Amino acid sequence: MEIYYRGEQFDPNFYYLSKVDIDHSFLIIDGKNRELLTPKMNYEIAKNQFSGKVSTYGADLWDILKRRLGKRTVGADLGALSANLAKKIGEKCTLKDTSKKMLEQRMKKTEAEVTKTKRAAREAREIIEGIDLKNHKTEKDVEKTLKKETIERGLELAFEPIVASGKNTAFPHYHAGEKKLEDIVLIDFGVKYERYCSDLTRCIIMGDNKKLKDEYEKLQNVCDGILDQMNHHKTGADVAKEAEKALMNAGFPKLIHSIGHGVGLEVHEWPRLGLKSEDKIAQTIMAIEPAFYIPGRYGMRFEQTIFFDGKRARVLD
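With the form predicted together with a further copy of the same chain in mind, show the structure of this chain by itself.
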């Protein structure tokens, strides 16, 4: 038996298992039986959308949970459930963490998931490429266009976009400010299509600075090189080592963040691509993002969303 909860916020595991996104609802899985326990005012919507039993709760929530879970061992996502809620549910039964199991399960993507991500990646690329920097003065202006175009296409942001220019490109986690556009404009942007995220970074070199253009081209080549070698690799650590070598060979400094991450219902999910990661990369969607940052001066990042079927890495964007 397992229980999942979707409170005020979207919960990826709740959605993955229930295929619905209804606030303040519990999903109870008991073998083949699936029950959605939702506040009365969500009943009609839940009934229309959820393909299992729908029950409602009010002040009787804890009694219902006691009847359903009573003294059993129940799986729950303790990486998402708050300590207080876990404690309260844990008074009715013995909770067992399923967060790692779920991250592993979500890591391997189905064809349908790849198709949705591909669409999310293509839309994000089109939005970035559609921006005419001449019509934008500041980082915030570019951010506005990214966001408005996302809405125009009926999509959602996968995360708050980063638009950095000049010295701000040296901060990997900058957002967007009033800075005038100059030299380099770094755009890190992704959208969700049917809940599936994309994650792309592009640098636009303004003017004719050949040195900068060459550096960016070299960075793109590093990314290509990493993808070309993917078929020799099994784990996240393999990819991280490959990236470390490729960046070094191209004369770039050591990365201060990991070379990438899994992408799916969350923009950062498994496989992890750190130097110690044993996560298997076959059949996963990843963002690969070689970069360099020169503190106080500038930085560059190139990021693609890819699918690796175990044999070949395919760029989705």
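Only residues modelled in both forms are compared. Rigid core: the largest C-alpha set superposing within 1.5 Å between the two forms. Positions refer to the first chain, counted from 1. This is a predicted model, so every value here is computed, not measured. Compared with the form predicted alone:
- Segment displaced between the two forms is 82 to 84 alone (run of at least 3 consecutive residues, each Cα moved 2 Å or more after rigid core superposition).
Could the form predicted alone be given as well, to go with the form predicted together with a further copy of the same chain?
No partners, no molecules, just the chain.
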């Protein structure tokens, strides 16, 4: 038996298992039986959207959970439950953490998940490519346009956009400010389509700085090379080692963050792509982001959202 809870905020595991996003609801899974326990005000929408039994609760919530859980061992994502809620549920049963199991389960993507992520990636790329920097003066101006275009397309942001220019591009997680746009502008941006995230980074070279343009082209070639070799790899560590070698051979500094990460209902999920990662990468969606940063001068990052079917890496954006 397992129990998952969707409180005030979206919960990826609850949504993944229930296929609905209804606040303050409990999903109870007992073998093949699935029950959504929801507040009375959510009953009608739950009946229309949820495939399974729908029950309501009010002040009798804890009596209902006591009857359902019955002092059994019950799986739950303890990382998503507040300490208070976990304590109260734990008084009715013995809780067993399922957070790792869920991360592993969500790693392998279905064709439907790939299709939704591809749409999210395409939308993000189109928004970035549609920005005319000549009509923007500052980093904040670009950030506002990214957000405005996202809303107008009926989408959600996957994360707060990163817009950096000049020396600020040397900070991987920089927050846009009032700095005027200079010769290089880095945009790290992603949107959600039907809850699935994309994650892209592009550098735009303003003017005719041949050195910057050549470096950026070389970085893109590194990314292409990593994807071309993906069919030889099985784990996140394999990808990390390939990337480390490719960046070194291209003459770039050692990468100060991982080469990427899994993408799905969350913008950062498994597989992990560190040098010690044993996560299997077949059938996963990943953001691959080779980069370099020169403190006090500038940095560059080129990031693509890709799907690896176990034989070939396919760019989704």
